[in-house]
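One chain comes next, on its own, written out as structure tokens in the form predicted on its own.
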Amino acid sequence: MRRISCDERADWRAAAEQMGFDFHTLDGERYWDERAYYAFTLEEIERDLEAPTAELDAMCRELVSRAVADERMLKLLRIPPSYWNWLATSFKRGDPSLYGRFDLRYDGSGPAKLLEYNADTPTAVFETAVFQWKWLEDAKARRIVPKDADQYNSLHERLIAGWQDIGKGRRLHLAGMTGNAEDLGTLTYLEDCARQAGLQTTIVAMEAIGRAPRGGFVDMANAPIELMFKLYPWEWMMREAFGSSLPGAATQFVEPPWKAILSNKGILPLLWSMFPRHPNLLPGYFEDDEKAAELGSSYVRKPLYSREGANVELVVAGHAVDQDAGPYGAEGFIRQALSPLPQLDGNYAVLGSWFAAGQPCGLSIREDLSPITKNTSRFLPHAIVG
């Protein structure tokens, strides 16, 4: 794994506003970064990113199955007992998942190690999938990279091939909020990627759902909502004023109810209980359980739910070295323990490693001069050159 400075396109922004890529560049900074890329070999993309997100996936499907029939495990995730029934229900009818997103530490050398597991609204998927595909093109053509350079994407067949899987020709409704320009792309990019598995598709502001009088939900021109994606957290939903309709309604959501589970830093403790030194684990431990100790003075405290590092502290030899503000905490912290993110000319990189319709299936880089990831830090693209 190396970053490899380049020579950016003088058309680059005019490039992504014609693909509708409109949220390029966040409160005057840069968001997307092609004044470098970074390069990966072949093996370390197979045997270091893809194997074990394959892995991952299956580790936490496990750690799933097993929550569904412990309430100890529900009650540490903080999820409201009267969900339970409903995510068990989602879980064992194999309610299917669209796509989710790995963050992982990795530097080229030694195991990829999982930071977290963005279960349940992913952001970043048009530039990963399509924008950073293109700049790959333009970059054999400039003779940026090698041409025969690949890049480990194929995030938009996967995810065309999951609609086609999940839709089975129904209308989808896609919710979210709608007036956040990075939502409102991802709710297009994904609404795209559905017509083409031939889908009819609308969109809808979460706030304009409506409830019918029999407690299923419906759209502005009261149209029932059969098929549902929400770019919104299901912990959000759950506390909603509708958030009681939920298990009684006839909408098939994606993600589905049981990814509620998976979408809370509660399970890095939890996989780590599992699969006890696991090479693609770090160790973790709810804060206040006695173990938490063994981490020492030095780990990472993050809140069971959290967004774009919100509320984030790293901590080091008992003080905070960084740490990034927000509204999260109350439900509680887990501690892991701290693998500083590699440091390349500068900029602290993590790797998303993405997994859809069943197979992993694409990388993401995002940068910052932090080491903490936050929602404005910088996507680079990749290629894989050897």
The other form holds:
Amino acid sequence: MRRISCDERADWRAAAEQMGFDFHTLDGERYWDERAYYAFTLEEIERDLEAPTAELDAMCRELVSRAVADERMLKLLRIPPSYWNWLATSFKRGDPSLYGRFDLRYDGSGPAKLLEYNADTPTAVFETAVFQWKWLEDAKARRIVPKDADQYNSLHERLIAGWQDIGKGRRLHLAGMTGNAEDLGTLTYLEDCARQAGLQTTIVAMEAIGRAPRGGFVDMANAPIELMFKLYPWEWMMREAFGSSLPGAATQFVEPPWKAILSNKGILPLLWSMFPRHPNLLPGYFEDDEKAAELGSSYVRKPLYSREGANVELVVAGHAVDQDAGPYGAEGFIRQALSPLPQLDGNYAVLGSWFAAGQPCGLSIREDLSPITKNTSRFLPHAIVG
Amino acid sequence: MKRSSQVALLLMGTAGIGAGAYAMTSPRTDCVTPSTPASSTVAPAIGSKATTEPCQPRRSTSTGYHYWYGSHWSRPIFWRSSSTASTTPPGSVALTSRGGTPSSSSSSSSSVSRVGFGTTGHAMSSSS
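Alternate state requested, the form predicted in complex with the partner chain (shown: the form predicted on its own):
Starting with the chain above, the whole complex follows.
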């Protein structure tokens, strides 16, 4: 794993915008950054990233299978009891998942370590699946990478395959915060994949979802929502006004309700307790667990519910050396062993390993000058060059 | 290389992403297209080396605004598509149906309540 500086395309911004990638720059700062790329060997990809991703997914499903039968685990995850049966039914029924992203700490040596699992609302999907691939094609033409360079990336195809399996030709409603450019971009890209899979589609703002008198959800035309992709956290939906109607609704959701169990930093200590000393896990404990003291005075403190690094705190020798502000933390925290991100050319890098339609299928890399990856952290492309 | 085979699948996968022209590869001609409805738009020519292998979706050709979409050429869907989007700016939620008459299975618009989801997201947006 190497970070290789390279020239950026003079017209990449125009290319991005032409493709609908409007959020390549956030708050005046680069989000897409092709002034360098990460180079991997095939062995690094297959042995250290792809295989562990499949194993982590299997471990997470094992966790869910235990959690739905053990209310102590659901309590630890602070999932409201009124949803427990609903989550259990969803899992036992086999409600399908479309995708997820495991964020890993990896530096090219030793096993990748799970930092967190974006199981419910992973983003960076378009730039991973499409614009990164476009970069590779151009990089080959510009001789930035060898002609036979490759990329760990079949995410686009997996998403289409996933929609084919899930949708079965039905109408799909895609719901989210449509006033947010990144969220709308993600919704629109997934809509594209769904259309290619043969589904009819409708994008709907979260606040525009209607509830009929009998509790079913409807769109703006008051048509029933049979199948809904929602780019909106389960923990928010459960606590909002229509949340009480979720268990009784006929709507099939993607991601499915059981993913609410995994979209929670509490799975990190639960996985560690289920699979102690697993090479792809870091020691982790709930903050109020006396075993947390085993981590000593250096650790990472994470809220159970958090997005994009918000409210994450790095504690070294008892002192917080870095933290990202945010609105999370009311439900409690976990502590995870400190495993600093690799620093390459002054940049901290975290790897996002994608899992879609039942397979590991792609890689995204985020960089930051800070050791905590945030929503403003830059996205860099990668290539397999050996 | 294993990844090359995956990329081959990727290269044969539909991209057609974007309203612009993205020539990822040249058109594939060694495959057989299923019969194309007369109403379909331009179908790609079949090369003389056609095999019985069905054409797979693939990335767009230099014609840009069209891409190979299974058995027919299609306009790209992605981005500002012609979907039946019913997005509504925050604070301006329409409480009645939009875009035509509700289907027979639709609920009465007067009895449907809204703005029951999205409040946390808007609160997060306004606080960030």
